[in-house]
Structure formats: C-alpha cells, structure tokens
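Below sits a lone chain in structure tokens, taken as the form predicted alone.
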Amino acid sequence: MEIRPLRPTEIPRFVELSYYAFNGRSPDNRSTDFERRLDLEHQVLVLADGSEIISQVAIYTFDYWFNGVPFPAGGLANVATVPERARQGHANQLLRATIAWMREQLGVSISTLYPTIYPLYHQLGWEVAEEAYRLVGVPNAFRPSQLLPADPGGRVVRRVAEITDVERLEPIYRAFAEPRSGYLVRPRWYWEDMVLRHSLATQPRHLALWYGSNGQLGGYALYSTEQLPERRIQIYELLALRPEGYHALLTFFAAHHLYKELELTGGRDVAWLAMIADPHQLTITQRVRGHFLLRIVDFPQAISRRPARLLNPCAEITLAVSDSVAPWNDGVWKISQNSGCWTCEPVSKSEPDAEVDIGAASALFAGALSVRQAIDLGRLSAKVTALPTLEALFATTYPPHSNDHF
C-alpha cells in the first residue's frame, strides 16, 4: 500500500471510479478536469495496492472569503473507494494523508468539501460551516414587501446565460461575496462549468439582470425552468448590491404565474423573510444534506490571516487545541493582536486560558458556531477573562454560507 499522486496513465481508472461512485457527468466530461482544473502532480492523490487504485481524492485549490479576507483552501472532491475494498479504513487513511499533503505541498490554511458520508469527515475534524434554507411556494408568494425600497426607473433583462457573462457577473458577485464568509473566489472554469453551465452536457441556466435607474448592473439571478413532472423554477443564485435590486428581482419571479412552484435556496446572510410580503405563504425547510464543511488545516496560518479590528487593547490569551489527525495543530497557542493583525505562536503552558477541539475551532472560524454555543456543547472551555478575546477572534459580519458545490 502507498499513497502517491495519480499517474497520467491512471486517469481513465480515476475517471471510471468517480463516475461509478457518483454518476453525474460523463467519463469523457470528467476527463477534461485534468486539462483545465487539476495538476496531477499536486492535486490528485490515490491509495494504491501495487497497480490497483483502492481509494482516491482530488484537491481543488480555491480561495474562500471569510469576513473580508481570502483564505487559501483545499476543496476535496471525487473521494471514493472501490466497493470491493470498502469499509476497511482506506478512505480514512487517504484523507489523513491528504490533510498533511495540503499543508506541506499546497500551503493551504483550510479545507472545504461537500460530504456524501458525513461521519467519515466529522471524525477527521471537518464541521458543518453553514445553514442553508429552501424557500418554496407559488411564484406570487415571493412578491416583495412594500417596505423594501424600489427603483421605479430600474429594469430587469431576461435571457439565457452566455459564456461571456463571466466578465459581467464576476464584479457583482465579488462585491457581494467579499465581506461575507464561505463564498468561493470563483476561478474562470468554475464560472463556466458550474455557474453558467457551459462546457457541460446540460442546459445553460437562465439569467435575469437588474439594472438600476443609473443604468448600472446591480444584481442578477441565475435560475432554471422545469416542465416535468410539473412546471417549476429553481433559483440557483439571487443577489443584489442594493435593496432595490432584490425588490425588482423578487417582483420578476413573482410574475411567473404559469409556473406551479418556485424554489429558492439561500443562506442566513441575506434576510429573505424580511424582504417578502407574506412569508407565511412559503414552505421553509432547512437543507440537511450537501452542507458545506470546513476544517482548519494549518491553525496558526488560519488565525494569523483573520482580520483583527474589534478589540483595542486586546487581552492576550493561551488556547489549547486538540487535533489527533494533524499534530502540528495540537498544542497550546498564544493569541494576541499586533498592529491590526492576530498573532498565533506556540507556547508551553500547563493551564491555558481556553481549550477547544479542532472541529469546534473550525466551526468557530467559519462563524457557524458562536463562542457561547461551543461552550454550551462542551466543545470549548474558557476562563471568563478569555471570552472577550475569543469572541473578537471568531467574530464574523455575516452568518456563513456557500452557493457553490463541487
């Protein structure tokens, strides 16, 4: 048994196992990943028994916004084990090696993924890092509240999304995503393949563009229409930089009277219910599968990149982190502020001011758990004097969310 990068001659086997495990895109389409998305030498690992691939993983190198700062991340995908060798710990072994690989070879500070088997990742330190909701109802149920500002001189332009729309949408998306937590800094290929649905054997999405009375693009919605088994609209992404944009886009969708149902998935970083005239007409469910998960790969690097702008002066604390999978994170860290930045240095101290496991630290980092919630769960213990610094360290402007999937 060895863990190593995938060899060029093994690409067909990697693709076959990915397709067998997850279906979805065709093998031919998956093969193009190695031309435009992945570097074999650094971003694809396998656990092999001689010439036989037993388990595999691809690592997309993305950046993610967290509270206004881009963090380098390793996004895991195509994690699969051949069924003949399943439930023997091979995926666990490969993922442990992948965490070390991401730190040593890719230099990332965090790792993200969308799980099919949550317990496997949870026991290795990945934690749920968002809350997403589905709002479902007849189109008219999405009409905006009269209290939401409107721009009578604005307009919505509707058409099929085109490949050239990347340049048009990227600045709007970036301005929206940058101050938030959990949003992907989308590479060009991601826009083309996953957002606009080009370069895939699927129908490109529809696009609704909102222009304010000043003639400037200030919001958009990407959505798809379905005719069978019943007429429905599914909104993949709806965002605006001004409340008037939300008013216009919600009004646009509410006018689709020929459709039986409209579904919008969004995060708590947008006050959806406050924008809708009568939210009682909607069915609201919390998505429980496919959540965005996060794990801190390099604790001191992740902490030192966080913005420090909330406490002045800030009390220095020592935080004991337990991480049985990544021993470089395991230990006691001195955390303080210096010139507007957080510093994180290893120290030897028998009685730290606070103690946390790496999974809870990851959820705190994302903003999916508050300091008080982590204490209530028994995942964080802290002296009273350490609480203001911990709350400042893990503060986020918005609740975390991710519109993306890979």
Ligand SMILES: CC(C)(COP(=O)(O)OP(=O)(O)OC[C@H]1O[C@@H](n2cnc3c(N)ncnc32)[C@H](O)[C@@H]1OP(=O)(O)O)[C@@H](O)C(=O)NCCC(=O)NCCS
Given for the second form:
Amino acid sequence: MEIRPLRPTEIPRFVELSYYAFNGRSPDNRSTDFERRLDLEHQVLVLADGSEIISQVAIYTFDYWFNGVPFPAGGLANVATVPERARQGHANQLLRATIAWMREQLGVSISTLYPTIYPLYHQLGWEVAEEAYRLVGVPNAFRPSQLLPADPGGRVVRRVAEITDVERLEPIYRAFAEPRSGYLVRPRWYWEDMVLRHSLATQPRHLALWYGSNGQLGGYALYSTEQLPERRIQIYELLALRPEGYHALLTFFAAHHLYKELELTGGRDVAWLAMIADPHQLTITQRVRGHFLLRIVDFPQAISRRPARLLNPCAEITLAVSDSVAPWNDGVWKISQNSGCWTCEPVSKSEPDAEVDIGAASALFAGALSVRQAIDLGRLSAKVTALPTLEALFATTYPPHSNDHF
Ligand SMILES: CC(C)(COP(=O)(O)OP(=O)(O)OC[C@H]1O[C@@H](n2cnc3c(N)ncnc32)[C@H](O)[C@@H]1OP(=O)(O)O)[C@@H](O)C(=O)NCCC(=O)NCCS
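Could you present the same protein in the form predicted together with the named molecule, rather than the form predicted alone shown above?
Expanding to the full complex; the earlier chain stays at the top.
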C-alpha cells in the first residue's frame, strides 16, 4: 500500500470511482475537470495497492474569507473508497496523509469540505463551521418588512444567467463576502461550473439583478424554477450590498403568486427574519447534512494571518493545542499582537494559560463556537486572565456561513 499523487494514466479510474460513488456529473465532464481545476501532481492523492486505487481524494486550492482576510485552504472533494474494501480504515489513512500533504506541499492554513459521512472527518479534527437554514413558504410569505429601507427609483432586471455574468456578479459577491467568514474566494472556473451553470441542474439558472436609483448594480439573486411535481422556486444565492436591494429582491420573489413554494437557503450572517414582514408564515429548517466543515491545517499560520485590532491591545498568552493527527500543531504556543497582526510562536511551558483541542480551535477560528461556548463544552480551558486575549483573537464580525458546495 502506498499513498501518492494520481498518475495521468489513472485519471479514468479516479473518474470511474467518483462517478460510481457520487453519480452526478458524467465521466466525460469529470475528466475535463481535471485539466481545468486540478494540478495532478499536487492536488489528487490516492491510496493504492499496487496498480489498484483503493481510496482517493482531490484537493482544490482556494482562499476563503474570514473576517476580511483571505485564508489559503485545501477544499477536499471526491473522497471515496472502493466499496469492496470499505471500513478497513483506508479513507482515514488517506485523509491523515492529506492533512500533512496540504501543509507540506500546498502550504495552506485550513481545510474545508462538505461531508456525506460526518464521523469520518470529525474524528480527524474537522468541525462544523456554519449554521445554515432553509426558509420555506409561499412566495407572499417573503414580503419585506416595512422597516426595511426601499429605493423607489431602483429596478430589478430578470433573465437567464449567462457565463459572462461572472464579471458583473463577482465584484458584488466579493464586496459582500470579504468582511464575512466562510465565503469562498471563487475562482473563475468555480463561477462558471458551480454557480452560473450548475453541472447537476437540468434547468438554467435565472438571475434577478437589482439596480439602485443611482444606476449601480447593488445586489442579485440566482435561482431556479421547477414546474413538477409542483411549481416551486429555489433561491441559491440572494445578496445585496444595501438594505434597499434586499427590499427590492424580496418584493420581486413575493410577486410569484402562481408558485406553490419558495425556498431560500441562508446563514445567520444575514438577518433574514428581521427583513421579512411576517416570519411566522415561514417554515424554518436547519440544514445539517452536507454542512460546511473546517479544520486548521497549520495552527501558527492560521493564527498569524488573523488581523489584530490595535485599539484593543491584549496581553500575551500561552495556549496549549492538542492535535494527535497533525503533530506540528500539537504543543504550547505563545500568542501576542504585533503591528496589527497576531503572532504565534512555539514555547516550552509546563503550565499554559489555556488549553484547547484542534477541533475546538477550528470552530473558534471560524466563529462557529464562541470562547464561552467552547469552555461550556469542556473543550477549552482558560485562566480568567487569558479570556480577553482569547475573545479578541477569535472575534469575528459575522457568524460563519458558506454558500458553496463541491
Ligand atoms: C465514506 C467513505 C469514503 C469511507 O471510506 P472507508 O475507507 O470505508 O472509511 P474508513 O474505513 O477509513 O472509516 C473511518 C471511519 O469513518 C466512519 N465511517 C466510514 N464509513 C462510514 C459509513 N458508511 N457510515 C458511518 N460512518 C462511517 C467511521 O467512524 C469509520 O470508523 P470505524 O469503521 O472504526 O467505525 C466510503 O464509504 C465511500 O467512498 N462512500 C461513498 C462516497 C462518499 O460518501 N464519500 C465521502 C464524501 S464527503
């Protein structure tokens, strides 16, 4: 058995296993993806028994926004083991090696994924990093609140989304995503394949563009309509840079009275319920399967990329991190602020100011757990004097959310 990069001649076998495991995109599409999306030598690993592929993983190298800073990430996809060799620890072994590979070969600070099997990843340190929910109701239930500012001179333009819309939408998306946490810095191929022309969708995606009275594009919604078995609208992404944009787009969707149902997936980073006239008319379900998971790959890098708010200088602390899967993270770290950044250096200290496991540190990093919640869970312990520094270190402006899935 060996773990190594996929060889070019093995692409058909990788594609066959991905298609067998996940169905979805055709084998031809999957083969084309390799050239567009992945550098074979660095971004596709297999656990092989001689010439036979037993387990496989693809690693997309992306950046993700966290609180105004892009963090280099390894996004895992196509994780699969041949069913005839399942439950023998092969995926676990490959994922362990992948964590080391992402640090040594790709230099990323974090890893992200959208799991089918939560325990597989959770036992290796990935943690839930969002709280997404679905708002479902008749279109009229999405009427905006009267308290939401409106721009009577604005207009909504509706049409089928085109690939060339990347240039139009990307600046709006970026301005929206940058101060938030968990949003992907979408490369062009991602916009084309996954956002504008979703590879699994049978219908084209529709686009509603909101222009304010100043003539500037200030928000948009990407959605699809289904006619059978019942008429429904699914909104994949609705975002605006000003409240007037939300007012206009919600009014637009509320007008679809011949549709039986409208579904909007959103995160807690947007105050959806406060924007709607009567949220009691909606059914709200929490999405749990396939939600966004995050793991810190390189602890000192993940910490030292975080911006420090200099108006609020904090005391230096020592933090012990336990990480049995990634031993380079395991140890005691001196954390302090320097010239607008956090610094993180290894120290040998027998009695640290705080202790945390890597999973909890990952959830804290994302903003999915607060310092107090991590303490309540028994996964962070801290001297009272270390709390202000920990709170400042892990502060995020918005709760984390990911609008993407791969
Ligand atoms: C999920 C999959 C990759 C697991 O591969 P594997 O080599 O069998 O996994 P491992 O033997 O390393 O399992 C490690 C741990 O993950 C968890 N796990 C693995 N498969 C599981 C399953 N089907 N149900 C629940 N837990 C599972 C268990 O905790 C397991 O430890 P255990 O066997 O000691 O209980 C494989 O079943 C597969 O290819 N499935 C189809 C594609 C897929 O869902 N991929 C994951 C995409 S995110």
